[in-house]
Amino acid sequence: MVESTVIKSGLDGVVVAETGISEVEGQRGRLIIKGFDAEDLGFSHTFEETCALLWSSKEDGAELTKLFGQARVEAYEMSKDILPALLREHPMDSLRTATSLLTSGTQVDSKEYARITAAIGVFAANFSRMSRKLKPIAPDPKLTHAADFLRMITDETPSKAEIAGMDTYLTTVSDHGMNASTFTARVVASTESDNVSCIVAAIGALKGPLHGGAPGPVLDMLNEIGSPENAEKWIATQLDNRKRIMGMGHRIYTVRDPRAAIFEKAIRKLEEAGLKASRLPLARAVESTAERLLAERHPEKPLKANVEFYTAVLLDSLKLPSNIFSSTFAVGRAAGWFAHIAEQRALGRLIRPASKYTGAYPR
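Coordinates for the sequence above, one chain, the form predicted alone:
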């Protein structure tokens, strides 16, 4: 390679594909998914309807709901006897291992995508149960994916408001441009590997704390702060010690992450339905305090709330334990992964970037 080559080690700003799936407008704080503003989509579509949209499916949301229900039962029957042996300390390790046991080809087919996506929900929910010393539970094929996922985790029949909140979450996180896990799925798809291999690789990328692994630590932070009046001192101390404020800052957004606003609205809707969201006042206080103190110390770099900040509060309000937050992200993001896998297969080109050698040469 010539000396003038510009190297961008994180691929920042490097366009690697054209896509009709989603657009992230970092300066405006806007997310567009398949022609919909993310906020409109999040409050108007169920997860199955979102999958139908992303996959350009011949089946509509109602038909996919039936396919999802059947697929959850099949996944449970296939795995129920071996799930305990697959339980690992990190929930994403469990999810990755279980998903790898599924079989698939390279077909671009919404029924195939629904089968694998549904299984991810079953695995995530039951691994959460087992980590809490509960037995695995069979899915209910008559429920929607959001409703059954909540039921399997909490052992309770979710309310309409809770189901709506879960649908909002799964739909909103379904896709977000060329993020790390999505790019990973596309790289594997570009080799003409099978669909399950693409998804397993994406789960491995999502596990990383710099991508999808931070909602749990946000909740830990809120628990440690305890009350709004403690926010100023706690955050200042963290910054003095050069420690990161969890849930603040994003690689692309220079303004507040639009998904944070969507989830904050979803939490308000839960409150309006009579459900408690006890951490919301604390989260708002921590967000405003952190934003102000970060701006004072780093005026050159805007650091606003990202998706993980209010993810923690929303999923906690839906009674999900914090150890399943990253796995729940995978349950929703699988929809977008498959949309990108299909798009990459249609392109039919191996992703093979170059590198610049900096090692020694033979004498």
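Positions refer to the first chain, counted from 1. Bear in mind the structure is a predicted one, so any value in this text is a computation, not a measurement. We call the rigid core whatever largest set of C-alpha positions still superposes within 1.5 Å between the two forms. First, how it differs from the form predicted together with ligand COA.
Once the rigid core is overlaid between these two forms, P299 counts among the residues whose Cα shifts by 2 Å or more. For T157, a C-alpha deviation below 2 angstroms is recorded between these two forms after rigid-core alignment.
After superposing the rigid core, the Cα of K135 is displaced by less than 2 Å between these two forms.
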Given for the second form:
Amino acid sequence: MVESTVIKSGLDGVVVAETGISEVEGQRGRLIIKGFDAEDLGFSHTFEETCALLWSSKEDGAELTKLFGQARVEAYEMSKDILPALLREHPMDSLRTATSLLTSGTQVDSKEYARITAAIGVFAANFSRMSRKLKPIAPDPKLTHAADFLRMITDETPSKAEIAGMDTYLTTVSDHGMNASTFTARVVASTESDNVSCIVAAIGALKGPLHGGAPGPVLDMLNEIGSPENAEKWIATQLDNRKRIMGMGHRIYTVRDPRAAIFEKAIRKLEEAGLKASRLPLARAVESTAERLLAERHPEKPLKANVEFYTAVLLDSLKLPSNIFSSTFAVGRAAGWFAHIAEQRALGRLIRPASKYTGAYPR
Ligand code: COA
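Compare with the form predicted alone: the form predicted together with ligand COA:
Expanding to the full complex; the earlier chain stays at the top.
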């Protein structure tokens, strides 16, 4: 019998760990990752440099870039004949299944983390290709992870601006406090299970539309709305039907998610470099209409744009198909998952909360 009867079914406000990895300041709208403001990090670090930072690795960004390149090739060679059989309708199902082909121990080792993180990029990119009836493509180990990921998906050599946009995306989403998938990874690590099992479980948590599954539906929403004057009616109808507006609302932020502004800035940089016709003006109009209508219906809870709203616009601007948005999130978030897995292993404490029994007792 559990003595405390205070039940927090969504663990709202429950602090389950101390962490030196990232801080989400919900009322101020600030995200700090390893001592950097997320915006500074997103525009100054490549993804591999961010991994080096998050993993406190002996290898610097340049060394990790080499390790990632080799690991992409190894992952491709190991999986290329099997991947077509693993293609599922939902890209996250494919990604979860392919990732589980990898094996690992419980070691805290940035080389090992690089090997698995790199493989996730190869699997995600090639499943995206196969879902469009394109053949799998071999990685180019000379490229950075962001550049090669874009190249494998789009079949084009990405521009410098596009590579920078991809690095900004991957770096900005690399970590975000005790979010659901990170907590999942930590729960699995706390049982002393292996690294791959932690990541496979985290991918499963990220798939859900309340977490990392939202950006694809955000793009669908923008496409259905089509132009700003349709936004009011479309959103009101959704709310009348008790449907959630994807990309709006957050458990921790009571103000606009700071990552939305980072992605807007990244899109503007792409526009300065020649990108034409992004969905940014439409997105801004839909966001402000959604914010107003949600405030009318939920005066008790501020519901503003979250990371997924502008993820959809940024990844679309980078020419990624919408069905790969969640997998792309996994490519970036794997960096943070491993940082938390390492932190959890150092803590060495099984995560095992309690529940209050409401069923029958034996007579
Ligand atoms: N659209 C419409 N209504 C929303 C909403 C949204 N995006 N987000 C929350 N609400 C409503 C809920 O339905 C609830 O209303 P109710 O009490 O009448 O049922 C109320 O606001 C409180 O929401 P709650 O479920 O307690 O918020 P939460 O903190 O548990 O949820 C999210 C946070 C992110 C899961 C939620 O805002 C959401 O579902 N957003 C859309 C999905 C999304 O963008 N996910 C990505 C998150 S980064």
